[in-house]
Ligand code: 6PG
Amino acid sequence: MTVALEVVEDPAAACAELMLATVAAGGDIVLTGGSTPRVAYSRAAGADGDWSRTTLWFGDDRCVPPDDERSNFAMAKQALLDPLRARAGEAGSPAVRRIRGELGEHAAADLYEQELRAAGSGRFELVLLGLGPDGHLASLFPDQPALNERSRLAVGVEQAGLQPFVPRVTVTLPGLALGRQIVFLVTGASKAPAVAAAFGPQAGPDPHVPASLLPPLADNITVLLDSAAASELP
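May I have the structure for this one chain, in the form predicted on its own?
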């Protein structure tokens, strides 16, 4: 399949628009962590929209309590969920399926696997992902065994490839590929080599660059980039 690379002035704003369009259609969204997604979540929370038909999922999280500053759920709660509930109340807010990392990576992965399978294979309208400087996506790190998983939708990751070095739970490549629309949100010059390695014209599936393994499994991938992140593309 082809990957659409879109260089935009404000990737967070473009991401927020995609989120709001998905919410308007009543689709489910898989969230990611990171500073640029946080800005996108804040902008989406401040716009008009009825989130009550949407369920929010997570592509990965750290095995820490849900109020820990390292938790992707905690970030999403502060940037998106709390503002939505303050404005719309519980009735107008999305349902949330968080990864219960405090249970430990394997127990939490088993539980999340059950929830993902119960939701059905066509549930995820929009899957948001970041891209690490090492080419990782979600908590799928270079050359780790989880990259080879094809039967499970979520697995525990005992050793993270980057800081913070705490165990993780991650949705697998087949799980991420269930999304009808998969969007990578990438900003900054530090990500430019990874963008080129994962999505450039010479890129191909490479376990050293985990994000390069997703396109052969997925139907629709868009990479939203600022000019700095796109600087090593032709």
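Switch over from the form predicted on its own to the form predicted together with 6-phosphogluconic acid (6PG), please.
Partners and other molecules omitted; one chain follows.
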């Protein structure tokens, strides 16, 4: 239930450190998409580490081919997976559980649901998340039915609430809450209102601000912020 707000000089470096600590312990990581985490992924890929005991999952993806520039998998492949494979070869690389968005949102969500359940609920040591300017997390957008899902771990999202306006697959709030450590990586002044609305002292669970719905379901949430993203906090 508690949310730790950490304003740090270099959120990407702090996030990379958390990833490397998780990898050193052989834990799994649920990756976030978007643009903010790219630098953190590159930093983590460039540091020493044996990723062979880690499995990488995705908190959401767009229903596009895996080599499409809008794909979260494509971003992670370029920033993290390919550099790791180039440095450590297949043997030293993590297993990857990609969301097969090209199958369509509902078929892909059903498949991912099965994979998540097969992994067992204790697997997700670190869940990484971003925050949209509208307060969305993963592909859980304001006022959408997916926010009410409390039994499935993954669902299809027919209409994205922000660009790219393609169908999505997203891990649900109870799925994200399985993370032993849940870390939001949020930078830039454009996110400051959403940070205050989701995590500020006046914030409470509000479907208009999806990220505000996670703290009641999860312990151990940390929000890594730069000063610009924290600028509307007291």
